[in-house]
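Shown here is one chain on its own, the form predicted on its own, set out as structure tokens.
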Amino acid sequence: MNFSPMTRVTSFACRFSWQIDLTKKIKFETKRRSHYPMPLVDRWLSAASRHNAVLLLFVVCCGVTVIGALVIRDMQQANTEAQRMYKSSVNGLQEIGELQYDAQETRRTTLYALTTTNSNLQVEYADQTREADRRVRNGIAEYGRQAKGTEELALADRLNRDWTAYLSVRDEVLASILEGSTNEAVNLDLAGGVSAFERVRQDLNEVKRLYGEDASREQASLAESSRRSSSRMVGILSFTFLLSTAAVWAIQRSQLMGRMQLANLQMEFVASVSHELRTPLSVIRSAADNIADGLVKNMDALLRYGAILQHQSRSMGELVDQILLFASTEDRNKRVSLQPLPIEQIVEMVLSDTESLVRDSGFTLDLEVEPGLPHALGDLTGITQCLRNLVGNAVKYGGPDRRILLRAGASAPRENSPGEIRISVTDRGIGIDPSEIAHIFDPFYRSPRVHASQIHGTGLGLALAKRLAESMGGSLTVLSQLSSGSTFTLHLQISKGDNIQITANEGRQSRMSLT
């Protein structure tokens, strides 16, 4: 069966318009997969993807680092606590036993000279019982000092009247024995002696009583301190077992987000491609189809068929281009060949290679060059490329004012800083907005303002732009502001043995604009 010319075209047209609608469509669906309301975990742990999860490691890190200085603290409590009751209960025992056997020997040589009836030893004993009695007010005072509460002070303040009660019989008894008197001496020690010494004895025991409570409470004490260590061990491991369990689960999970955000991009990218590569061939494919079948009939047509399908291909060719150039730098770690490029070349390179651009866009491109700028080390197509995707980015986003402004300067040398050529790309168009300068320069990365005004792209202009900055040892940052424009800077090294010169003539430019 034989079809006409105009029924093959037409036919073509309905399948060139159906191949665009389901390009939409698949372009539409992968922008709401893309951005869907996420829970607010996934947006962190997406955001903590991005830095490959050294972040959760970080905290995780230190949540054990805090746990593990919290139990050596306890454990340090706990043996500081231990060493400090078993010091004090072996001191309170040794000098209570001290208290009551110098107490004991204080009376005992009292009654050793009682009953003697040898001068000499008469007057040694009272020695003795002297030498006990100034060791036992020691001990008394002692213990007056470390009392600690009332009922201790009290005790204390009561021992030491008894005690010397005490000794005031004593020293009674001992001058009636040392006079020869050894019946009046026994009379007064039975009289006042005995029952004072007796009182002397029972507040010896009520310390040691009181020694014992004190001791009791302090061993509670560390009994339930001891536990509350255990309890809180416990609990630190439990909490160390969740904090790791919760680390490993945020790992894989913001590799799971990471993998998902990718393979939304990559579904973006292979949308935008596939509608970038379609629209092109279909017009080329339709051009090619009117050409055959005769439908071009004078050479003005024909002339105008052929500058489409130079438009369309040239387009391809821009296009597939740079995806490959975006592959082959790839490996970030590859460096490409650094010479000395003037700048005066740099700027005629890309003024050449963006003079269609700009004049079929209908834009005006501006250009400022200082004068005396030293030579920049670079690659000379990897800045071109780079400065070209700039100002396709501004003709794409530009606006209703169509101005585009190209600055080329240079930064003297400071203290923390070397020297370094900037060039500049600025346009007056829709800008960036704060929260998206954090990702326009991630591959496959497109604003979802960019999706909703229908400007097509796929996302890898600025990302091989930045890619071929820091190849060649510089960088790129942007400054942008919403309906106002951007402005995308080149940062280069200055080539070495160039110094900037500062002169009278700084400030002034060179200007030139291309329409």
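Numbering follows the first chain given and starts at 1. Note that the structure is predicted; figures quoted are calculated from it, not measured. The term rigid core refers to the maximal set of C-alpha atoms that superpose within 1.5 Å between the two forms. Compared with the form predicted in complex with the partner chain:
- The Cα position of residue 193 differs by 2 Å or more between the two forms after fitting on the rigid core.
- Shown in the overlay between the two forms, fitted on the rigid core, is a CA shift at residue 399 smaller than 2 Å.
- Comparing the forms between the two forms on their rigid core, the Cα displacement of residue 473 stays under 2 Å.
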Second form
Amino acid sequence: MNFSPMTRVTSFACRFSWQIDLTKKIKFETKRRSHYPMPLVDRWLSAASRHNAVLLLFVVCCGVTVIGALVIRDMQQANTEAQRMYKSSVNGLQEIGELQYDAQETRRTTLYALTTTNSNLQVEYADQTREADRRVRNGIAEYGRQAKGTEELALADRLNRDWTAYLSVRDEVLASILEGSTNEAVNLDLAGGVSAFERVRQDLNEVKRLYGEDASREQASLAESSRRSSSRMVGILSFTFLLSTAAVWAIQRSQLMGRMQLANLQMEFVASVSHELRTPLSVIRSAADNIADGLVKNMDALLRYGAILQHQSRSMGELVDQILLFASTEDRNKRVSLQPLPIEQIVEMVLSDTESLVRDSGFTLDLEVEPGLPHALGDLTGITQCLRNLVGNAVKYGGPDRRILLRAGASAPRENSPGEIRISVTDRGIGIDPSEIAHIFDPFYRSPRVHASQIHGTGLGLALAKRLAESMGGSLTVLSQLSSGSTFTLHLQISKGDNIQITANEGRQSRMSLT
Amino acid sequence: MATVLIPLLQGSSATSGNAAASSFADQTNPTEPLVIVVNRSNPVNELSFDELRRIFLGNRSHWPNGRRITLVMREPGELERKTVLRDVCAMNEDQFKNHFVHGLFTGEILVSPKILASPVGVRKFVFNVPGAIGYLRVGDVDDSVKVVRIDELLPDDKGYKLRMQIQLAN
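What would the structure be for the form predicted in complex with the partner chain, given that what you showed me was the form predicted on its own?
Every chain and every other molecule in the complex is listed next, the one we just looked at coming first.
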């Protein structure tokens, strides 16, 4: 089979169109995702998964702790209330019981005196009855003090009156017994003592009844309080359960979203890498086929094919190197050996590395380097790789103006800042949407606008540049305005022992352009 | 009352102006007044020595307010009882017993004396019985009973007839 160069080109075009189809397919998948239900929740969960699901757990734990504290406080209050009521009930019953006993004791010991004619024993019984009588009077006075409401106050007053009336009879009976007039004592007791004591007994029963009613009311109140407490606890536990369930759901969903995002990013990465590899591979294969089929017959054509093969294989090699380099920076704890580097050496290296790229793309690279810059502390390979990526991005997204500015400067040490070297790459291209600024350093992240513009890439360039900067103790920042361009700045530490000598008089920037 | 009487007790002497009392008292031994007490509800504040004798011999049975008189005595052998029998009743123990047995038998005396073992018992009995009358040493008197003047004299007054000899311990 013989194919003309045109045929080869057609074949290459077909393969390329397949790649475009794949890209479209990926874009279609991305579009479908935008119709996913609950977009706000997912956006929030996505943010949570990107930052930390532990934060969510912390919030839930705080919520559960607060709710637990409320439950415990509620239980303690209910318990304290129950204890108070129990104690009050026991004390009240005990006091009423003692009052009844002492009243009986007063009467009993009075009548005991009837059982003997020994005056000494009778005096002892008289003592006992008066002692019991004193306790009863104290009990009645205490009841009067604690009486609540008109009914209890009236009862306390009546009890006091009835008890006094009984005591007057009791005194007469006692005197008769001591005098030895037993019959008279019995007659006195039957005539007045029994009825007077019966009134006292009824009063005490009334006290008991009122106390029982009061206790019943308190018991009902306690039962109501207990019911209220139980309902509150059930409510709180239900809320806690719902909150926990929601938190578990959110965490699982957050993790799922994270995994989905990662899977999508990896899929896009695979598609992008495949595309990036297939493009030069197709060119190489086409060129090799043409050479093998003997279609390249003169030396000029052979040299041109050789140059194509060289360029494409170098592109593939660079891509593979970048992927491998990114993989190697996965270990954040990996130490990079830092050394003092003159800025001129760094700039020279970057210009040398990007010269062909800038030239072939038709860009102009302006260079501004402040004079007398101190040495930067870093790794030369890392810095140049980082800047090469930034220049590469500037070329990719530089727009029709096709100008790139590479600027090197420094800030002097201050009270709060030790000073730093700043190397920035500025383009006048499409810029970055503010909503995307937070994501552009994420691995595999590619802006939808970039997808739409069919600008190829792996989504690793900026992530790799940032990791490299951080591995050298520096940082990478961006300032961008949509449709006006972007400035990426690499911040590096100043090597110790190097003093910055920048003054307005002697500081004159060196400028040059590379086209 | 006790706090008023105790200093007087220290200053008292055996040189009583009453002939009857002094005839029994040993002039060389110190004496202590014997206080006649009644219930606080009793309207009587003063008795003559003769009225006191009649009461202690059971010859008077009721107070002016109509309350029956209940005589309270210490047990035989007690110094207070001896003093009352000697100074008020002018009898010895046997004569006193025979007097009451005879009186109760004939109905001249309505109630026999109540015998209490201790001064506290006497005081409490008098406190509990409105018509009771008894005797106590000065130190045993408190506010629960009322002290009665004898011949218009209180126990701490000079010339108070009812005194008992204090047994000095050797």
